[in-house]
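Just the one chain here, the form predicted on its own, laid out as structure tokens.
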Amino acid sequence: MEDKILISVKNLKKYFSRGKDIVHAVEDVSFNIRRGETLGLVGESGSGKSTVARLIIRLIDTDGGNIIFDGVDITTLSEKALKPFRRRMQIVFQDPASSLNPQMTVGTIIKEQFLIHKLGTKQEQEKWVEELLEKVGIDPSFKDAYPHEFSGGQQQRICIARAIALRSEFIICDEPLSSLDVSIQAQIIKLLEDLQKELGLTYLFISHDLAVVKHLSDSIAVMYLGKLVEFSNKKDLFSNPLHPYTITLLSSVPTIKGEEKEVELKGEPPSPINPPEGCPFNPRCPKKEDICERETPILEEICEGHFVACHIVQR
């Protein structure tokens, strides 16, 4: 099954300095993403989701661990050695307006990918730009317009066109719907699904909207305070969540029957500057025991393909 894995993240770590303090942004995160599938990455704000995304795509360097892309460890590759891999993985950011250069036309924004990688003639580049705009639902005749002339949903479509311009295999979607109206969100979800089917794309989809994650994802990873606390296929995670934090998160997802009651999560997440001893969730966990305050649980496979980091569940 190893040949079906496109992305393998192993014991990823990242720390940031904030004055004299150290922020523990990502601690020993490991997971795999299979070709053509979508991994949903969920957790509260500040849990480290976006940092993981930027580490995987090498926008920032790791402080430990490995990133294996299609069998190649890209963790410490030089920019020159990394360039061929840049073509194969891209990212779509949360706010399309801030990720598009306001002084460039949308055609130039997309064409820039071809210029950087020295692909095609001028005529071919123009043709590719028009084809990409059409593929994401933008009239190619608007290629000479500027980003501010488009709606938020259209701007995100342009960002997606840029992300697939080099025929990338792996796309990170970092909260791509959060700045859009609900009606527009549905259109972007449909576009992402259609492109995945047509182009065989592999996604890492980061979101706080569990209903969307449930719809789009094949597998789901749950993060809390920089750590991975649960990982499973979508069906098992939603039907049988094991970690107390996951149970709390899923209780807030609306259901048709409306029978489930939301589990109240008391208190605020601890500071990543001064994380608690033992399990990171223990200060807020309604089921904690003495061991939870002393020892950090290891992510272990409880049943086939279902991993959880929890002392209580593992017993």
Contents of the next structure:
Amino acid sequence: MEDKILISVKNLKKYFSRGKDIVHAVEDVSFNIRRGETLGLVGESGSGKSTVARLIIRLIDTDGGNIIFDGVDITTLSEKALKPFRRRMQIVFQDPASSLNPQMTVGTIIKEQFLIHKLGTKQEQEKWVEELLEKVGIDPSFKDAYPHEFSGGQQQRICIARAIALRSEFIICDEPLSSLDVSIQAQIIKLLEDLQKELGLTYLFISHDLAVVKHLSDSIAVMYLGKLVEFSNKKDLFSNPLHPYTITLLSSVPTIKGEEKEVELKGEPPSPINPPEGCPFNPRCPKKEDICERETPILEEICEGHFVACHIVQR
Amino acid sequence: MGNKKRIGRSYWSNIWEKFKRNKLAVFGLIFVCILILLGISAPWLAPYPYDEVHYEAVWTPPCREFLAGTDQLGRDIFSRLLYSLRNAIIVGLGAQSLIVVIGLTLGLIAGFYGGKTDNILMRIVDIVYSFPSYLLNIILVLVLGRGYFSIFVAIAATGWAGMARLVRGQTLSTKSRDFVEAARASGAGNNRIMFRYILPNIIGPVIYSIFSGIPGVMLVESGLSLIGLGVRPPMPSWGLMISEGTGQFLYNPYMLLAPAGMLVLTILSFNFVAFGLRDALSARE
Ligand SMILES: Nc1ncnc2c1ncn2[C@@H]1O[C@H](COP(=O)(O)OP(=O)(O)O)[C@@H](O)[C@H]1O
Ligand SMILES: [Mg+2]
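Having displayed the form predicted on its own, please output the structure of the form predicted in complex with its partner chain.
Zooming out: every chain and molecule, the one shown earlier first.
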């Protein structure tokens, strides 16, 4: 089992300073993703999902914890030592328009990947660019067009082409659908699924919306205020959600009959600048008890492969 | 999409499209081109050498022989205007080039590397900013001696700070954009990111700043020649011609109106181009 794990993060921490305050963006996050599978990372805006992504892909440095990629600890590798790993993991951002350099044609944008890693001859690079565009459903004859000449959905396809250009195994999708029309979201999901099947990709799929990850994911991690509150395979999470936060999240996912259950989140999410004592969710939790305000619950395995951080459930 | 003939329209051709829609800016650009051409070809276009005296024809009003009249030494004002234009353009472009080289380099380094480098560089910028720049210009010309080079240096010594500040700000905001992050995540090195990702995306505001800065430089040069520190006489300059013309305004108004008019025309032309550029750059489609 262990050897199937492609990426593993352990006790990941990241704090930002904002003036005098400290933002607890990521607090002790651990999870594994097996090769060829998809982990859905869910949480409200500001819960630290993008920070986790940027830590894993080494765009920012950790304040604690480890990132292990295919058995190698890459947490503190120098940029030089990291380069071979950069080839193997890529990221697709939320806003495709700002993810593409407006001064480059889309062909050049993809070709940059080969130039950075010194791969192939000029002719080969051109050929690869055309193949990649074709693969993501963009007419290769548009390779000399600029990003602003494409629609949002097409731009996101180009971002995906760039992400798979180096035959990377691991791709982080940071809310790749959030800025797209609903009709186009389905097409992009389909594309991501097809590519995963064809290329054996491993995804970390980030979303604030459980409904989106439901379709794609093998397992799901729920984040709240920088902490992981529940982690499980998809089936268990949807059939038997344990954490009160997950339950409220699920209740806002439309059921098959189209009716919505009546559990609503009270109040705004507390700020990660001064996270509440004890369980981060306690100010909004319908099942709150005294202990929740005193002690921080730890993520524990309740049943096989189903982890939850909640005093009430753990009893 | 679908519309095949629009394919391959770069960011710059879009800016140009928007710039062209602004009539005033297009006029400005045409004038700037004409003025630069006139300036360059002054030695061939001028009917007389700029320092040729005609004692028999002092203070001649504009006529067929002397298109803009003559001054107190009987020198042809039209020829002197052309040479002044030439000087203004040499000083404007020369000093701005120096400003761009210094400001772009330091601003890019400060914004890109951040941290201590940034702190030190921006402290220097603040100091330069807080100096009375005209005074510094004067002192520098006095120290370096008169001539084109010392005027370039004197103006650039204070002018680079504004450019550095602009470039630093642009670099900072571009650096955190997703396409730079994506390049970094792919393993692109610092040089590649600076020259292929950041620089091309900040060059628009830099060009705007070059155009909008040229009139200021020309005015500084005129100011310097007003107090006898500009280009070395008898080489003419607008500042000098204007100061000579002011005393004659009641008797020979053309001596003031001609250089003042040319100065205003040149400055307006550059400003109109700058405004057009600013609008084209900030317009979002
Ligand atoms: N570079 C940064 N500097 C300061 N605070 C940051 C920075 N990046 C993110 N944060 C803060 O960290 C928290 C988590 O942000 P983020 O990871 O973007 O959340 P999400 O992606 O889940 O919406 C937010 O409160 C955000 O304001
Ligand atoms: Mg985010």
